[in-house]
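Presented as structure tokens, the chain that follows is alone, the form predicted alone.
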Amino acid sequence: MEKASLLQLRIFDLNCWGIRYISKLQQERVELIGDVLNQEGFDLVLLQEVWSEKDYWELKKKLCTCYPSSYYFKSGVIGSGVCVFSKHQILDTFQHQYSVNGYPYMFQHGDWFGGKSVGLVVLKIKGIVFNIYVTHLHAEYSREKDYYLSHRVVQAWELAQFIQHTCKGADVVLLGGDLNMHPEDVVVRLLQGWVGLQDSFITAEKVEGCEDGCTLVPANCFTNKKELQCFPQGIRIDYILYKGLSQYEIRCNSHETTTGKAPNKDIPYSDHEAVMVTLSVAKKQSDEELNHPAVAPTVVDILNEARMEVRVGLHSAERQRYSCGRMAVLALLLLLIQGAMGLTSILGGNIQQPFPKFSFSLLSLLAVLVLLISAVLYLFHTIEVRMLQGTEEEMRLGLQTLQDKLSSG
């Protein structure tokens, strides 16, 4: 017999590519993004990359009378983009910054600007606490050559681990964004695996939209064609998952994705697809297992796979180090040696200085200025390598956990 649903949640997530004086007809699509989340009136609004705090502020005038609760996070030196509008009251919120988010001096994406985070949300509707996490993980830019899947890792072993220390009091747990990897990829299988989060496409009753739910598709005149090359329907990398905790379930009636153009428009939301997802919360039998669920051995192997990338990237961090290391000795012996030859001109008397005075200082300046950005790296890849480091001992330690459970059966 089907179980009575205590609610139903209504869900909208977006990647708004929100990126003022850059994004095509940005203005124009958040007054269209305001338009269509009024006439939905959804339960609850997951937006990306809305880098404008102005923009904001917009949406949250466009929308106060039908999303009276929202909440922006913010971060690094642009902002995270991550916003929140609920038609329910929002009591608590949280933000965790990841700690490695790409490179300061990779100006062309600007991820680090951004300073990715997870930001939480807690609701209480009808007496079940729900604890909304919201996150856009780094881009991947090369899938042949992807420098930042270390990154996109730690991001997603650091955002599985914040779900699992903020959710012990709530009865459901809800993950949207833009994850930016497929969902065969290691991270969205370590946030399946070690939270136990269920994807809703996987799981929906009734899909419509997009075939196989991709977000990133070809009818979208704003998507870089050249990304999809290889993917002539499309790549999903905008989910939203669950979980039920406590007596509660979760059951997913339906998972719906925009198809590029707006309805009734001449342009899309963004170059990212809308996800909307349909869930219903309803209370577990009394006789049902609460919350136990088994250690499934596949989890081991993800969670191998997940620490390899991090080796990878940690030893690429140290030959970086090292390299910025070298530079700045270098600099710093010229700079020693420019000097003793100052030194000497000046005590010698009657020595000529060996090259010209405008030279000469040109080059003690690029020698300073060499010096001081080598150190900044050499520091900046320091930190990186300590944060590669801590990931990957606490996924040994993990690791060392779950086989222990296996073991002891």
Given for the second form:
Protein chains: 2
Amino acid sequence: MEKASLLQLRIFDLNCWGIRYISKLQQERVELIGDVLNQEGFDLVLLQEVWSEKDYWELKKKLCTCYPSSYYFKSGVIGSGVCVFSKHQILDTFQHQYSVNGYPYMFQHGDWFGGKSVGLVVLKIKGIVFNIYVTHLHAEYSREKDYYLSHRVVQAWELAQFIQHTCKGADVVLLGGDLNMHPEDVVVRLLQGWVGLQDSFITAEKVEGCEDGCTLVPANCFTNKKELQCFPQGIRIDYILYKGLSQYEIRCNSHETTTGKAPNKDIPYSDHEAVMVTLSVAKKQSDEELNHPAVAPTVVDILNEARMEVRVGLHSAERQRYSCGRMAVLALLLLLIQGAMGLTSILGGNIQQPFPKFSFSLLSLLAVLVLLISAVLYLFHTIEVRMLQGTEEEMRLGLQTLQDKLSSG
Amino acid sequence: MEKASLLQLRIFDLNCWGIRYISKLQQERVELIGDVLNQEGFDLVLLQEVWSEKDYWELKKKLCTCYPSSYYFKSGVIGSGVCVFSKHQILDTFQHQYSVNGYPYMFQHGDWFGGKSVGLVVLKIKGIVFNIYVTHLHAEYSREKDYYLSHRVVQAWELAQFIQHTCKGADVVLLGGDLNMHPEDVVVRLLQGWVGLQDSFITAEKVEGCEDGCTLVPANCFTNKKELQCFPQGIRIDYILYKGLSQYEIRCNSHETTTGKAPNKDIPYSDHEAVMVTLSVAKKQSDEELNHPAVAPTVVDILNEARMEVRVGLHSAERQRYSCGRMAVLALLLLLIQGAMGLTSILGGNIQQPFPKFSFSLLSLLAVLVLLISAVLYLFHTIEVRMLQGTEEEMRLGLQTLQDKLSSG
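Can you swap the form predicted alone for the form predicted in complex with another copy of the chain?
Whole complex next, starting from this chain.
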């Protein structure tokens, strides 16, 4: 039986690639995005990589009539890059920063400086409470040698747990953003399996745009073609996932992506394609009420797989911590030896100084620098080890509770 | 009408002062705490400042029969210090690390290294879902010159928002821990006003132990007497707060503190007194169901006061960031001048070097060190500024929603 839809929601999601002075045609693209959002009048706009708050404020000014409510999630050194524009009033917000997020010394990747997090905004439309989550997980860079996989798995686990624990008061849950993972990857399966989110691309009644819903495609003039060598038709890493809670159920009417260019324009919005989704919310029939859906045994496998990735990351973090500690000890030893030598030459003034003073002090400079940097990195990797251990422990507990449920059910 | 209590819960909360090799009689006290917990058989034990995981594992081993379920929240360089022992099975956990938590260069205070956070454990006892929150906020150190007040207010706000957003699926909410604030302080009032938590000391039908429920008292041989000069009878900074949700209501049957010594022993458990509370959970009568209690206008004042503190902290963080930036620029300038001078003396070999080589290179060492340290601190204070701005913005939005509610209701 066709159920009467209570409301329809049109959502726009885009990774904007908004690095001022570095991203190509950045100003033009921000203006273009603003123009299109005003024309189209979505209910909800979820943006990532709006790295400059100036860009956010410009967009806010431009969109204030059509999208009177908006929020930028501040985080890290340069912001989280994540913001939301909404036609409906934002009632409440909350942010959870991920406990691991790459390395500050990987300047060329820069994710650490962005302070990746998940932002939650709460809306109430026609009495229905919407919990909207926006996020941007750590980038992949290399699929063969993915040094950040364990960090991304921890982020996905925290995202999943954050949604699980904060969504109980909501009627509709919606997650949008750049997960930096392919649909078959453990991160995406974890969000689907553990939280019970549905993928709008899979469930949509009508799909338009790039093949397989890809959001990084070779047709886009800004994409790095080398990254897509193994994936000639592109990859899908931007998602809109959802679930209905309590007595509501959600249908995905349509899922659309741009196809390498903004409609009727010569340039794309970004190096990612935009995802546009229409959802309709309907009331469940009372006999369909399933507040506690059965837990699928596959979730155990997914969680075990995720836990394995965290363990791999833990070993690597422990190795890095050990290297930093050893380096710090060596630098300290060198400094002590130098100190002793300096003291000897001062006290026993007659003894011939074996090294020229200049190289001697240059060596001290080096030792002090190495000591300082490796000590700071030792602390950093200690925190990383602890957070990975904590996640592994949380997952272990999650698995145990899940298995208890499965064996009792 | 007296309502039939569905269950009674006995809770023990203690800041253990467990710094290995520094805290006095640390090993003896951990053993003592373990013995007493086994004898007393509480339902729930909430501990803070268990800094060494070894102590946690020793306690876990000792308590495994009486408290089969336990969890340690890992965080920061040395852990969060926060752990839970429970007679009832822990079903799920989640941790939220506070976005600001003192300064890494304040070694003598050390709070930053602890990675302060709020831990959530979920229990289900006789079908009733309990969300148990444990936390330890940043210490005060000086009440007159409290440099950390804004950080503590941000932590309290995040704690309040974390509880608000995660408690919707629970029947009973319980928060225990060391808030490092007096009962009349804005942090405590924020938790009471914004989240609607009740203070077990205020509501208890029977109160025993220290006067005014104090948990830092002069009678305790480990307390710093100087800290209590202005408060001759002590201060109360450890709390158990609670609220009932959905159809449950909670009564606090008793609230007890130790009085400077562990019962029948010569030494106290810690430099803090332990708090022991008995709560009983009863079903509400249907006519009492008040899922959305009226918002008191005083909450607006509390939130405004908290926002003001965050603003004060923001100004101070901006000043510190500016100082660090200026220092980094000066060090860079000095290095550039030195580089130019060095280059001149190498290229024009005949020119007399005006400085001895040794002091010249020592000055470079200093400049490099200052540049490095002030650049890192600049980044650190930038993150601090961003987090304080974010909290202020969240509070502004909270206030707006609150005022809308008040004017419409």
